[in-house]
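Taking the form predicted alone, here's one chain by itself in structure tokens.
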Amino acid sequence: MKKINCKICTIVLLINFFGQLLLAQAGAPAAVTPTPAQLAWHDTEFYLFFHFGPNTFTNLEWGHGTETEELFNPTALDCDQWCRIAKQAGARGVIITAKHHDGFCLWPSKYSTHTVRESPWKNGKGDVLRELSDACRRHGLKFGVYLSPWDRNHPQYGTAEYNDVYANTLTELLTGYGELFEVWWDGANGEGPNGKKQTYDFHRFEKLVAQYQPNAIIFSDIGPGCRWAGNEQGTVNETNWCTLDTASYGRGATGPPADTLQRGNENGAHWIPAECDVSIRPGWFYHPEEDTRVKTPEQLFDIYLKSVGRGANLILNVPPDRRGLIHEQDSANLVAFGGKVRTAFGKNLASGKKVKPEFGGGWYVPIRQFRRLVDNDAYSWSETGSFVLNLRCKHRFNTLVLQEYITTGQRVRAFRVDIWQAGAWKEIARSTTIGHKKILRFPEVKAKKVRITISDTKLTPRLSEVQVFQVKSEPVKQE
């Protein structure tokens, strides 16, 4: 009596989840979903940026345009140096300002005679962008450049002609330099020389980096490829959608409201993820003033976690100083912070562990499936509403990694974290979107079982990892 009674219980439950999946997928819009180079771009997550240009030399963040070429002269240029450093620091790529508002062109331009070519650099023979990009393929890190459109120094600014010029520069950089994963365009737009400002033609302007470079993501206010995050501080809102609608709006002052950025669109009809961006030093470009106010491996830490660990991706300026280098306070810190995440999430202790469903709180699928979720490899996936994890002892740890299955849209609304303590679920945490990747932390705890249920979606939840550290950090003292 008592199998047969086990029998329909098991029956009622399937009916149970199965209808809870038709209600869940019923009358929901079709997921939105990143293109294979934007999968690409997710993996990337933290990169480094670049300011470097004649601001380097007159100690200004907004160059005038005027200035000669002749101040650009480092004198012990590294971008070997640049490279190694950042790939102490856990990036994996860098992107550099090919050419900021002044109009310096930091590669012999043909457009243009206000370049590396006309200074005593190497005798005008240098070329930065060649150096830099090489230096990026022989230490494996991704290459990405800025081009500002606003240029206060060509003398056809301002007229339909310009847009030649422009694209024109940019087809320079996109045919002439190896496999770009990011173009990077800023919102601004002011006065040329002629005290005229200039319309942009950004539709051509894509046109080309599709033509050239098909994999490359464009950042701007509306994407298409990734979008700002709204601050310069480093950071997004916990709850952070990738999608986005950009109907009706533009780049720079015509850009989505802040709040907008911050969060995105829940149903937005485009994938374009955030980008956090912000630098290791209150300005842009180097200031020698600002030597002693570097931001901290700590406060590096906590920048990473409230934006990688939001699911946007990290840009992280690093202005090279007048040698050509990246200057050591800016360096030591860098590396610090490399170790202090490698070590934060060098030994996971759900790895390998046991993972079963609770079947009272999600779909039905195999429990075999669940094994995707600890087996380190973020393009396997299970779906699932609430499983159990269990460390197989007690564990202490203070910090949660769960992975989307973004290949297929994002998807979970919220969700909640216990652990079973004294006979009992007790809950420690929750929390809001998924994404490519939540970080979530919380006071210690000790505990060999912990489950995780999703408590709202849009769909079917596809999650593929959950992780689980012990994670020590010291205070972040703010500047």
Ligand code: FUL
Second form
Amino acid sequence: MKKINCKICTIVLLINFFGQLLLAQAGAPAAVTPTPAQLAWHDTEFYLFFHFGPNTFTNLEWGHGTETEELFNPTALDCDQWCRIAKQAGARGVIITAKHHDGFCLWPSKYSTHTVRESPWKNGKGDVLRELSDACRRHGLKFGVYLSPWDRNHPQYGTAEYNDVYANTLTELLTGYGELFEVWWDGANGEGPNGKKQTYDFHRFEKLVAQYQPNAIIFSDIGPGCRWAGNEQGTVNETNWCTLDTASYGRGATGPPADTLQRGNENGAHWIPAECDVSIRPGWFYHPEEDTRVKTPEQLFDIYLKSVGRGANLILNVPPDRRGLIHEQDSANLVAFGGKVRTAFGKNLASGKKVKPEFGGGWYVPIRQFRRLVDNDAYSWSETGSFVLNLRCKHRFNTLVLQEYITTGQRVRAFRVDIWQAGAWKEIARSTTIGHKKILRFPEVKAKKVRITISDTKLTPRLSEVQVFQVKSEPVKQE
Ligand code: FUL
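Now that we've seen the form predicted alone, could you pull up the form predicted together with the named molecule?
Expanding to the full complex; the earlier chain stays at the top.
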């Protein structure tokens, strides 16, 4: 009897030993991981974009750079109104076109004579960035700036001196308006007023951002903080890796192909997650004739699912009008959209419920660790394989939210969802990558037990959240 006990002991010890070995190997962090600033950026998830400037008054999308400063004269500019609406929409930050391609600066830059200072607005004493950054602080929103490298106004554009101008104007923004969470570099790049094209010293500009705003994320086709998602519809591919290879690519026309930007590179060398940009209207700037073409709350919700719900961030453009206010139609649709998101994800049916690993999937992980998946804390995590969520009683639901613990990298390639029905598991959905967040919708089911199987992964999967919802609104039909 003693001998048998001893043998069992040895086997248990061996299993434990190899299990630990497996765990140590499999649990090693993936090579490419986000910086703490990028993690904070991922949590920002959804923010508004404000395109505002001379184009607002000329009805153009790309100003020529020759527009007179006299044009810029909003009659009732109110950045608190912008921020109130942003908050109600559920946005966590805003980014404004401090300077678009026409070169007009929304702040009184010392390095340009084409600014708010030369305009009649507030007798040349105004500063839109000051008003907006102050309002953001009052409303608890993060603040970021878009500073177009392409400048159709500046006389030095197309010469080495323009790099000084850009560096100086960038420094004004980096040092004058408090903390910035993102700096946006548009890839559009044409000729200057002198017919010349510019070679940009992006390396120098990157260093300035690192020096003055180390927590700011730089957006461009190749990051380094986050990447363009490859379209202006606000969506990213269902398979979306946060990693990207940038060697041999530049910004703008020399950027990675759209398909790569949509998916990332599974084994990419750098953590450069996708940001999806889209406008609530057909154009980026305000045009009165588009007042009837504002995206509906349902359309915005669909975009949200295909951006935030696919592990990317969403930047939604809402152009202030000639008064300097967000138009009533945009405001109504945004507020309704915010309400929709709050209602949709208001009641997590999985919260605090039981989760158990399935044999062969995460079996070496203590069961109590699985509770971290249902604690509504995206920073507590468990290693998982296949696991079963027990909702305690039967519930109707049609949406699942999964979050990967991306602090140690993105690992999951594919997963499957089953429910327990009539004595057997029945598959109801499957998808590919997870990343920061995956929102998966499927036809409504009624069940008590849900099984999630990570069917393909680079390393031992680490999830931080599994949530279950019954979302009322129907998905928007594709056009
Ligand atoms: C594009 C620009 O050319 C558009 O005017 C707009 O600013 C959009 C966000 O990026 O590249």
